[in-house]
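Let's start with one chain on its own, the form predicted alone, as structure tokens.
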Amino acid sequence: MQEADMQKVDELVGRLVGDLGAGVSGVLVVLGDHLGLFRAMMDGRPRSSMELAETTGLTERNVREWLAAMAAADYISYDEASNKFAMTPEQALVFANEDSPAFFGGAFEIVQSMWMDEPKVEEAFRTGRGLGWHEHSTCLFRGTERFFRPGYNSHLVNEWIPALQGVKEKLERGAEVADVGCGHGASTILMAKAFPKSHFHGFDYHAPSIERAKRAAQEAGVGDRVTFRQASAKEFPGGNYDLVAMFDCLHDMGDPVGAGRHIRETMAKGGTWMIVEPFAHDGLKDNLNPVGRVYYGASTMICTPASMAQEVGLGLGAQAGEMKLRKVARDAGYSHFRRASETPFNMIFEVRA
């Protein structure tokens, strides 16, 4: 065994204490989210543990400990003089307001699923058989929708679609749109609300997600212009689509090239394939940063095993980068591939035959 530099050990342990605290706090964020504790505090009014317990109908002693833990994490604020707790406007945007572009509640539910499904992923490592999306705990499906929805709300209609040549105009006039890998339908419904003259078709192989998407469309009042159907990316029905969209799911597919070929067959002349993928550079070294850390972790536990559980099992991973995604499009028969937009968390590509 190599001799260790104890100063470096101390530095590493110091970082690990912070990481351990973050892991523990994540569980408490999920707990507070599910119990409505954050929502009860989002007005910013200082409250004692007893007041919050009475508001939420929970046990004061448990609430008191949760408040102390959240204050220690600096996720809520504590005033020693009054012995009361409150949320700043910034904290409320992150933990209590699901419509906020900074809402993080869903992200912690995704992490919850990683812990819960670790034994399944361990088995996938040993056998190489992968782990299908549908084999994960339900908190993954709910968390994914809640995590990605704020970003779609902020960017999809106002930035990403206008960045695609001629697509916004088609949608305004009336177009046929397929949302492949739609999950709970957040992106589909958002587009339907923004472009009332167009028709939208959401497809996902996961039946429970499709059922949830159908209910969400009715709740949003767009059920007359949105249909959801269980179907895979290589088998969804054609419809002369002017736009086929894939949001944060192409890298999860076992055969993304095959999916791309099928999309080309279903598109109208001059149609566009919009690919939204997690932001990544092409080189590993350039992805060794806080965002890459999150995405590589999610890819290890969710995305890569999901791809490996399917036919071909290409295993692109959530940090594929533009070069690999461009190759998928080229291999699928497309001649036009352009990065149309980006955020710190996503890359948006315009693909045409």
Ligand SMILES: C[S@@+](CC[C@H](N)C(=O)[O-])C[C@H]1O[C@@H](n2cnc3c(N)ncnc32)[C@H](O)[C@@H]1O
Given for the second form:
Amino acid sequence: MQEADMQKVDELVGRLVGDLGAGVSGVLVVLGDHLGLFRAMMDGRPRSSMELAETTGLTERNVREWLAAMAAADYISYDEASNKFAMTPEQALVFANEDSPAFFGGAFEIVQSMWMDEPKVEEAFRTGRGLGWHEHSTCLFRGTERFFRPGYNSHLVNEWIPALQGVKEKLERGAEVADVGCGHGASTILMAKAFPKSHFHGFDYHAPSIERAKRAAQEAGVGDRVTFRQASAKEFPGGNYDLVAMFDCLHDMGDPVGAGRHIRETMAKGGTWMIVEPFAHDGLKDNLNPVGRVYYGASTMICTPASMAQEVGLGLGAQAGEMKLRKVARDAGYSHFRRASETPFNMIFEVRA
Ligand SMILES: C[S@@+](CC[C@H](N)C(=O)[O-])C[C@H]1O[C@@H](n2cnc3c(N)ncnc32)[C@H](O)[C@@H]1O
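Beyond the form predicted alone, can we have the form predicted in complex with the named molecule?
All chains and molecules follow, beginning with the one already shown.
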């Protein structure tokens, strides 16, 4: 072994103290989210630990320690003179307001599932058999819905669909739409609300997600125009679809090329396949940044094992990048492939036969 440069060791350990704090804070964010602590402070009014414990019906000594930890993370503000805690409007948007575009609550539920399922992933590394999406802890499914929904709320109807040639007009007139790998149906329901003359069909191979999506559609009042059915991406029923959408799920599939071929058979003439995938550059070096760090981590623990657990087991990974996605579309028989839009977290592709 080469001799270590102790200054560089100090720098690395210094960074790790910050990372360790982030890891610990993540658990406390989930705790505060589940116990309603953030929501109880959403109005910005300063509170003592006793007041917050009374409002939430929780034990003051536990609440006091949580508040101290959140103040140390600077996720909640502390005023020494009054010994009270409050959330700034910005902190409330990130931690308390589920409808805000900056809401981050769901993200740490995904991380929670990574910790809980780590032994299963260890086994997947040893056997090479992968780990199916459905084999994860329930917090992954809920966290995924809550993590992605703010981005879909902000961009899907206003930017992504208008960026696809002729699609918005078709949806306004009345079209048939499939949302494949729809999970809890957040994107399906959002589109159904925006385009009342169209019909939407959500498919996912994970039965509990489909059950949750059905309930969500009823609650949202769009149950008459939205159907959800358990089906894999290679087998969902055809319906002459004008648009087949896939949100953050193509890379989770073992056989994305096979899925693409099936989609081509289910589409109406001139139909569009919209692929929404995590943002990534083509080369690994270009993805070595904070967003890539999150996505490669999730991909190691969730997406790549999920794909490897299915037939073919291509293992695209959550940081596949445009070049590999273009090849999937080409191998599935499509001639048109265009990046229609992007955000710091997503790339949106327009694919046509
Ligand atoms: C990361 S989640 C995305 C869920 C949803 N589209 C969203 O954006 O919230 C990936 C989804 O793909 C689904 N999935 C994975 N492989 C599938 C397959 N072969 N056929 C259908 N769905 C699949 C999983 O069950 C899961 O719901």
